[in-house]
Amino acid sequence: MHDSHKFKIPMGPQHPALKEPESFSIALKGEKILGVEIRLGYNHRGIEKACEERSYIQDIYLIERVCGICSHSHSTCFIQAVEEIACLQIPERAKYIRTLIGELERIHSHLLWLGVAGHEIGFDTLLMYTWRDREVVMDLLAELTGNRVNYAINTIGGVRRDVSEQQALDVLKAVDILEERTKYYIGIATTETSIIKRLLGVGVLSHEDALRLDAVGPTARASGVTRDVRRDDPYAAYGSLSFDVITDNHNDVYGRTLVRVKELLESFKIIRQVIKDMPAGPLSVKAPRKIPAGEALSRYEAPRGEDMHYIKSNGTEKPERVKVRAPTLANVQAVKHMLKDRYLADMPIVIAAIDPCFSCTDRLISVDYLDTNRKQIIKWQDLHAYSIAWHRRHGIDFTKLNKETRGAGF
């Protein structure tokens, strides 16, 4: 094939295969992908800056809206940092309730992803089945928290709602139903020839590349990386619970599918332990309106992978700095690698396989060049260096973080 057959096509920011606006510029030679450029910024909402102009209590509800699927993940991650700065020890019962909601959210997210993945490869029956089961989880979350999407269960120092005995029984009944259906999905994923042939060998990310590119969550674990914040840096009630970190060595979209469906079984196991061992006691402790000066970095294993929130307080009722590193930002670098030398038809499922949330990911930075009118696009390496220099000028040195945290893609 001659070089004249090389060309570029845009995918996005509006495209049927993308659930959110984002821009991909694809270099092609025939149907084969030579490379992909990803441009972020179409969903920037200024949430970090908005948090710095509001009180900590107001920020809880704003942070929940970073992502509709991972709302509890973001609010818990944020609150953990605030509680660490304020030296608050939350009650054990509150820790268990946070864990319960977090695992229900994980089930909800993985079922949603399984349906979307089925849709991307033309298996719409799987979409209908999994989204039917997702309703069981969402109804349960509505019963426990009052809301189907943004649960508002968290407050600084604990949780806002208790779990009654009847609600606990309802949770266990729902888990029994969902576990039976999940085993059916695992059977489909491991025996259905059309799924296996369509996903096997697509979007390959080796173990070494997953580490090099700082992949997180199911994307990393499907490449044999045994990394899970719930086990490695326990928070909430996870330090008292028994569960396995699911990994797979297929290193492709098929492996990411197996990891997610098998993680559902671990979530059911965790929920049963939470209901059985949940201690009695208060739901929260009193938190100060003004948080003492300090800073903290909080980690949370969201359904998509490691979520990180950095909070810097200055002794007032508003944070001085809020920084959110959502898991999609860590995984999006691996997408470029996974697409190279693949075919254009593979692009929708490869992107979907990291379960992207571009609303969580998008950030905006503006640099004014007063001495020139020229326009300049900041490259990723330059933006990274600029960010490090900016934080150092404001008294934050990320080089002091330990090697494991830096390797997690922060």
Contents of the next structure:
Amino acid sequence: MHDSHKFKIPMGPQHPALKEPESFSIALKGEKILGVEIRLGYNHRGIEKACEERSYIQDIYLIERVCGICSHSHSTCFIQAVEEIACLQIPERAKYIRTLIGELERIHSHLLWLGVAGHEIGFDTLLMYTWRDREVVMDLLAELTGNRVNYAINTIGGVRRDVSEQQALDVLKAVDILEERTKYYIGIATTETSIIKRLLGVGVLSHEDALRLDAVGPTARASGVTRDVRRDDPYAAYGSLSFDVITDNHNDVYGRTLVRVKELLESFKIIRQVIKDMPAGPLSVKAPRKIPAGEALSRYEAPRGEDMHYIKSNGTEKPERVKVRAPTLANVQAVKHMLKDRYLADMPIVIAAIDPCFSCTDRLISVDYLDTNRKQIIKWQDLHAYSIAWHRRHGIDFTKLNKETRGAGF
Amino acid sequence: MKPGRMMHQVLHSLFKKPATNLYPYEKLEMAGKIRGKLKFYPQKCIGCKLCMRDCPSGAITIKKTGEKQFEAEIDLGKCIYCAQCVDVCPKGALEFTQDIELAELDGAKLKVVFRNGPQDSPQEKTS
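Just the form predicted alone so far, so send over the form predicted together with its partner chain.
Below is the entire complex, every chain and molecule, led by the chain shown above.
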């Protein structure tokens, strides 16, 4: 590549370096990145609108499927807002169980991230080790909730399943195993020279920029921002638990790695307290089917950062408006900043370092007409019709084939 | 860091039997109560259809077949295995089993109908 040439390369939506479909348009000068354009929308599923068509109970399970990794985060965040509107006081035991599942989810998410980060820098052994250990948590979640991924433990007014004494012992046993292995990973991350050389100074986001761009979660905490919803605005049982908010001043991918592995240790600490202090009592209170009119905003510290749900109800069984602000949407602008004037080869790890979840983030496609300053939102049907018409003009026509196959009984 | 720090992990893995299982010859036991395929008891059903109302994916249909006789059609392709119908049923006519191996090549086999048999025992039929 010649240094004097400036060009634009597209990356994604289908790209081997990205695990999820998302499109980046990168302006390059030689191997240096001049600017990055991020186009959201390839994974848009219309969940917010679909929530308005369904009842609150059905919405729990739909909202849970916003994201596969932080399914408990989204459902808890949604339910907290509903409970706020309906003025429900959930039992103490339910709060502790929600906290327990939330922390187990954080462990599984951070271990998953550590493996993905290892894979992106070419350290696949780390991927194998962390994902092996992640199975310990996944099995535990399956045992406690009845599923590995979409736990469905939350219901409006409490939780659906109890934690038995045997299960509590299993949790403590698993936490002991994981703590020992996490200490081993901390040892690797802080002493292994190749990791330090690869990650130090990559994807820098200064403290001021993190504040200005509203970064959240480990991305912000690695830039020295002490921001954690669990401490700032305690929900569930976090108000009565003691834990530290981990921050780091490296401001780069190395800092984000350290924050995440150290947060694992904090999660183990929280889980031990939860198991020790869990009060006896009922699991849920009866919730009305019709939620009174009102609105609420709920915040939750998901493994990737602050998750936010806004709900407006109108006194019926269905919400009038549901708005989801997933953590990746808050962090995605920071990625643009981190990549500027860096090399193209750093792109996968810098993107991976915010632990992006594009299925959570994707929004409607909005088209800006540059010449007339007009904006247009493309609906799915329009886009569908446009795509069929465009391909028809270019010689791909399914009309005839459709007619033939319809007769053949397909 | 000293070279070979990860060596004991390597040696440990070298002398261990393979981690892969010979599925489907060897089956793994899932711990706890996994939410699997639904089971319907027609004699307990009172036809309130709360399960139909609460199902997030519209997978369950209760039909009246006679006086106080109901049958349930469950579309396993649509079911998301959340077991909300089990929670909401006032008579305990629905139950989830630990059966999770439900893959089928033929889509029609995913529709399961539970109806009362000749001796008033639930019969499972694939339509």
